[in-house]
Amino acid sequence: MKYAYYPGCSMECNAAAYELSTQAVAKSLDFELVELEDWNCCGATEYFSQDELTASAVVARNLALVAPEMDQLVAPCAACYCNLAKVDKMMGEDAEMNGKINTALKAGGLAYEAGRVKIRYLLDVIYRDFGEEGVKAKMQQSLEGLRIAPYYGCQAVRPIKREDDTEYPMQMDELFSWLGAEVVDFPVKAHCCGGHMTQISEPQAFEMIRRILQSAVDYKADMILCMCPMCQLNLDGYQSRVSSYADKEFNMPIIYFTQMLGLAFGLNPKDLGFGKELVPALPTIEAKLK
């Protein structure tokens, strides 16, 4: 099976981690991604408030990169995920700004469809298209010991819903309960982690945080998993500040949900990234799992 893959600039770099799970659970469960030449940037969010021609003409640039015998992208970052479905959406709705981005396109030697292709997120693929019988085929290593709790963000599920609840996702939910893992019931896993607040307003921005990491040590989380690599950077990066804003020392290891899926494959830790993360998780994990 194969999917048009669209990385996203962070899996370059402060997600090598999310890039080297994610390519690693696509081998164990025998699917490709196959990554777009010449890719740009989504534009991240802040774009959009500038001068949205320009933002929605530079996501439609990618969306007309995935080669036509191809009808669906995955995305792993969820922000890069929400602009790319939300660009598909408003090109099938507003005619004139479908046709101004497809003039823009149109000097790249390019042209977009709107609905062409399906913009999917990865925890979505793995959920849908393998299923609880797909991924229980694969597991090498029951996750039972380990109390996870699943931080899904903002960005994947709002604002276009298509694939899970908007309040209260639980695709992530359901995927490592059937590993074997106890997922506690997080009450902000679709809160906002802050995004770029952190450069605006360090106050917000730290109690944001705070109030993730602080439900994930009130229900007893040994580690939270993400799906963004905007939410690991802040819960994880930004903990030991938050801590001090807190007055009080966290410890939460946050990874990515396909670091913990390969460790359930079998997979060597290295090679999905552990020990990227600021505050160590193996340790944890080793010290739970029976």
Given for the second form:
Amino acid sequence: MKYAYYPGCSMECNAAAYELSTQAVAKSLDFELVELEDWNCCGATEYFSQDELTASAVVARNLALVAPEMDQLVAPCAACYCNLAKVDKMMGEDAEMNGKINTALKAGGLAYEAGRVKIRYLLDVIYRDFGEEGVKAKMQQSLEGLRIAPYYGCQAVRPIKREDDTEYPMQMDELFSWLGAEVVDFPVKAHCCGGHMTQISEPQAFEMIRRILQSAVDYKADMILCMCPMCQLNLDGYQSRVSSYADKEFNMPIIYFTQMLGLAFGLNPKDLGFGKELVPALPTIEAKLK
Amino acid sequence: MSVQHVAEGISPFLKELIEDTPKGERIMHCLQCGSCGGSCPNSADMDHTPRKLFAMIMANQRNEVLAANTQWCCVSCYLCTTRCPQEIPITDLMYALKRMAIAEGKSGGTNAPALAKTFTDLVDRYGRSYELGIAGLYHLLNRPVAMAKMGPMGLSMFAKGRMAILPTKIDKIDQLQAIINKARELSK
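Would you generate the structure of this protein in the form predicted together with its partner chain, following the form predicted alone above?
Entire complex below, previous chain first.
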């Protein structure tokens, strides 16, 4: 299997563990992620608060870069997925915007026909295209003994109502049940991590992060698995500051679902980017894994 | 963005907002049920919840709406949007209100417009986002005290190899900028 691949800016550095483990897991499952040549930033949430049309054109350049022989584009980051999928959908529904976006693309010698490429997020690709049988066939190490909280965040499951429930998604839950882990019925699994609010209003952001960490503690999870670089950064990077804010010592490892998947596939933790998280995950895993 | 079925004589501000939001005309169907504010993780900090804000928009209270912090509390989690029984694209309306507020120099007392500007300028220049650039430029200019508090975390991120010192620039930045310039011209 071959998919066009849009890594997104975070994967290059901040979420290097996600990129490493994504590539390693793809190799195990024997699918190829063909990186878009010279892709640009999706604009995150920031560009859309500046200029709707320009933000959409910036996103659409990436859609136009998908090679003609490819018809599926995979994004690991929820925010990138959301922007790519939203702009594609909007171009299909709004002829006026579609015309303007393509006029802008033409200034760069590009064009995009709405709906030509199916935009997907990585978890959905692994869950749907490989399924229980495909994933279990690669399992080398059962995840029995680990209690994990699956965290989906917002923008993979919303607003595009397509792959999973918008408030109670189950793909990650099922994926890790197949691998023997005990999956917590995590009530905040599709709540917001605070997004860019850490940069604007710390009390607001820290409260949103605290609710998620506290829920994982309440449900006695050993760690939280996430699928978005922004979520990982907020829950892991800001965890010590949220501990001070909440006057409570959180020590909750936050890793990407692909890292845990790689461990189940028998891959070396070093090749999966373990050690890049600020709250170390391996000691917990080693202590709990049977 | 069609306003053809929007009655004449409605609030000019409502009309303006509809024209600036994809599927914005759905706001006409607001039932004032409050599902949006009840779903929002940040509604407690809002000057006005979305339900009230929409009523103010209908009443043409342009200045009060654009001065509010409501739109800046929105982190685009889309929970209100997927829950709205009338399929109003509330998150997209919040984006439109952010754009209008920025155009009027209003920020609801937050630094959010400065963050958006810093981020957007870096994308225009390099084609990629650049975390250290955002952290440096935005915080230094807008929140020097907060920047000092973020120091230890920044250092940890460096130590873990999670923060790049230099930005990445795409090869065809000229192509991207040509697209951006054309889009800006069309959106005027």
